[in-house]
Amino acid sequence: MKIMVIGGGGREHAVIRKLKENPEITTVYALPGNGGIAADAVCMPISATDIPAIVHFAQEAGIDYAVVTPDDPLALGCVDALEEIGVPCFGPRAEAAIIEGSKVFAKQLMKKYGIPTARYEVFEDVNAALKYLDDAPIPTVIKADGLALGKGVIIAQSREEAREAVVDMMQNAKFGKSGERIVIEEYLEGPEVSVLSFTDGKSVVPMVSSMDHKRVGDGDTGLNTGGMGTIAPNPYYTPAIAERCMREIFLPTIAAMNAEGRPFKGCLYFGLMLTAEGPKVIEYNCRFGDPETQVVLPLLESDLFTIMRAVSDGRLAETAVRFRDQSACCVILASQGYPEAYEKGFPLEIADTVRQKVFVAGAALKNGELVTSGGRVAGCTAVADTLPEAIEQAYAIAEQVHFSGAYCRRDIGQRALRAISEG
């Protein structure tokens, strides 16, 4: 079978590596892929958001199945367009991808169907938003309505910071049209948990829970990034909490989307906060998380392609989905200066002994050599019997990856280890 994976980051590299375990798959194309993915797939220089070009390629290459992973093409209707020409896909249609594409839609959905989340207000006028902030509790959370590469959320620690975020989004168009409408919501406290789940619009099968590290600096300091590392499973996510989330959040969300005439098929990501009042939804994503995918998929024991086809066909309930009873850790190596300005084009060297444990996110091929081309360059992932072992091994892998200006957080997984030691 010929399949194509839309996207070009570390998440896509992890998906492609897992898909290749299925012997039915003869060729994997990545659109556009990256220099590191080129070792595992045929990369085509087609943008993930160029839907007409993707459709044309699928027809010309005789693609049998497509996996659409990034949020932008999902929101733009990539799955819709491919299914119209008879190419089955893993991923939601645009009508369902709105659950991530619009924060306002997601918040209103949760309010309408009683799904626990933070209290919020929606604003389309900058002055009304600024006036609301005069009396709003601080800290507060400011969110751009639309997609913003994972950076459209500001946790304001002061009233001044909150006003600045509102002006940046609504007046200065920091996130373009995504910030024309904003959500200001209650700041929730508690451990964060990411739960990716397979769903065919009827059944929901959660994957192993994980813990992301969004801030750029050790101790969760500095700017928000796309994610500086992850561990799985998340020790805060106990079986009792998992059962409650299934009952109060996961199944009600699928039912709500069906009731709205927007059935969701694909990977639905639940970003949760475990508050004193119980688990609440911080955000939904309509796709695999990045870098959560880099720790969750290596723990998947079942065949990923079989699961994806079951999702497409509405047969998830009769399909085995098993995960290893182990732990995983992913440490992200980033370019100095990320998530703001950084230099590119430095040679990227990955030792042969660890190559299969490194997911390349931001690299290009130049004269046959890998060079850096992004802020997050590589995810170094280890799987081990215990979390301390996985963390130690992930950092050991990172030591075998070299490029000028490379840096990483040195505390990935430490909060999880404290949670385990506190019992």
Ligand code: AMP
Second form
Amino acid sequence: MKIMVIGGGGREHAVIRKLKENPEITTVYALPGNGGIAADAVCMPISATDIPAIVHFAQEAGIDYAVVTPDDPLALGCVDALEEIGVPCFGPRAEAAIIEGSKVFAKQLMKKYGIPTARYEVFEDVNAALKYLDDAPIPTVIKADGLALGKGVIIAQSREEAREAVVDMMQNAKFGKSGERIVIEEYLEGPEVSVLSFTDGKSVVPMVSSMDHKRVGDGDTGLNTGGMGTIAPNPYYTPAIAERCMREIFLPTIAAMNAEGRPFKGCLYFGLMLTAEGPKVIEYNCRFGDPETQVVLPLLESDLFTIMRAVSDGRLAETAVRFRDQSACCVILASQGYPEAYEKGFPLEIADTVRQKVFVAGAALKNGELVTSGGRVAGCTAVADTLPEAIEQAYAIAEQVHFSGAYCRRDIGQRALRAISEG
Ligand code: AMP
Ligand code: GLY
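Having looked at the form predicted alone, could you now put up the form predicted in complex with adenosine monophosphate?
The complete assembly is shown below, putting the previous chain first.
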């Protein structure tokens, strides 16, 4: 079988390594992949958003199955276009990917179907939004409607900051068309949990829970990033909470998407906040999370390709999805300066002994040598029997990966350890 994976980050590297455990797969192409992924797949210089070129390549190469992981191609209808030429895919069609692509859609879906989330208002007019802020409770949360590279969410700690965010999005078009409509929502408090799930539109099978570390600095300080590290499972996500999420959030979401005529097939990511009133949805993503995937897939005991095909064929209910009873930790090594300006092109050295435990996110090949090419460069991932061991091993792996200006948070997993010790 020839398969292709669309995308080129650490998440795609983790997906590709896991897929390759299936002996039926003879060739994996990555579009575009990256310099590190090139060790595990044939990388083609085709952009993940160039749908016509992706479709053309699938035909030329005789691709048997496609996995579409990033949000942009999903929102652009990459799965629709590939299915049209008869290539089965893992990933939602555009009509379902809207659950991530439009925050207004997601909020209205939750309101209509009684799925717990933060209270909110939608605005298309800047003056109406500013007027609302006059008596909105502070802190308040301002969200651009559309995709904004993970930067379209502002937690405003003052009325002034809230007004500034609204003007930036709606008047100054800071996020382009994505900010023409905005959501202003209630600020929620509590531990955050990421739950990725497989769904074929009929059943939903949650994967092991995880915890992201979004801020750039230790102790959750500094700017928001794409994610500086993850651990799994998330100790806040107890079996009782999992059962409640299934009943109040996961199953109702799948049913709601069906009722809207937008059946969701693929990986549906639930970003949850465990508030005093119970679990609430912070966001949906229509895809695997990054870097959550780097800890979730190494814990998956079952065969990923078998599960993906069952999702495409609507046979998920009869397919085994088992996770190891272990823990994982992923520490991201980033370029100095990320998530703001950073330099690229530094030689990246990964010791042979840890190569299989490093997912490469941002590196290119230059004269056959790896050089850094992105903000997040490498995800150093360990699986162990306990979380403390996984954390220690992930940092030991990070010691074996070198490039000029490499930066990582030193406290990945510490909050989880505190949660465990506090019971
Ligand atoms: P997102 O880019 O949608 O993942 O949001 C970024 C982060 O903003 C989330 O991970 C939360 O930490 C935070 N956030 C989003 N919505 C809320 C909310 N209503 N209350 C508190 N924090 C929020
Ligand atoms: N780590 C969060 C995301 O993938 O959106």
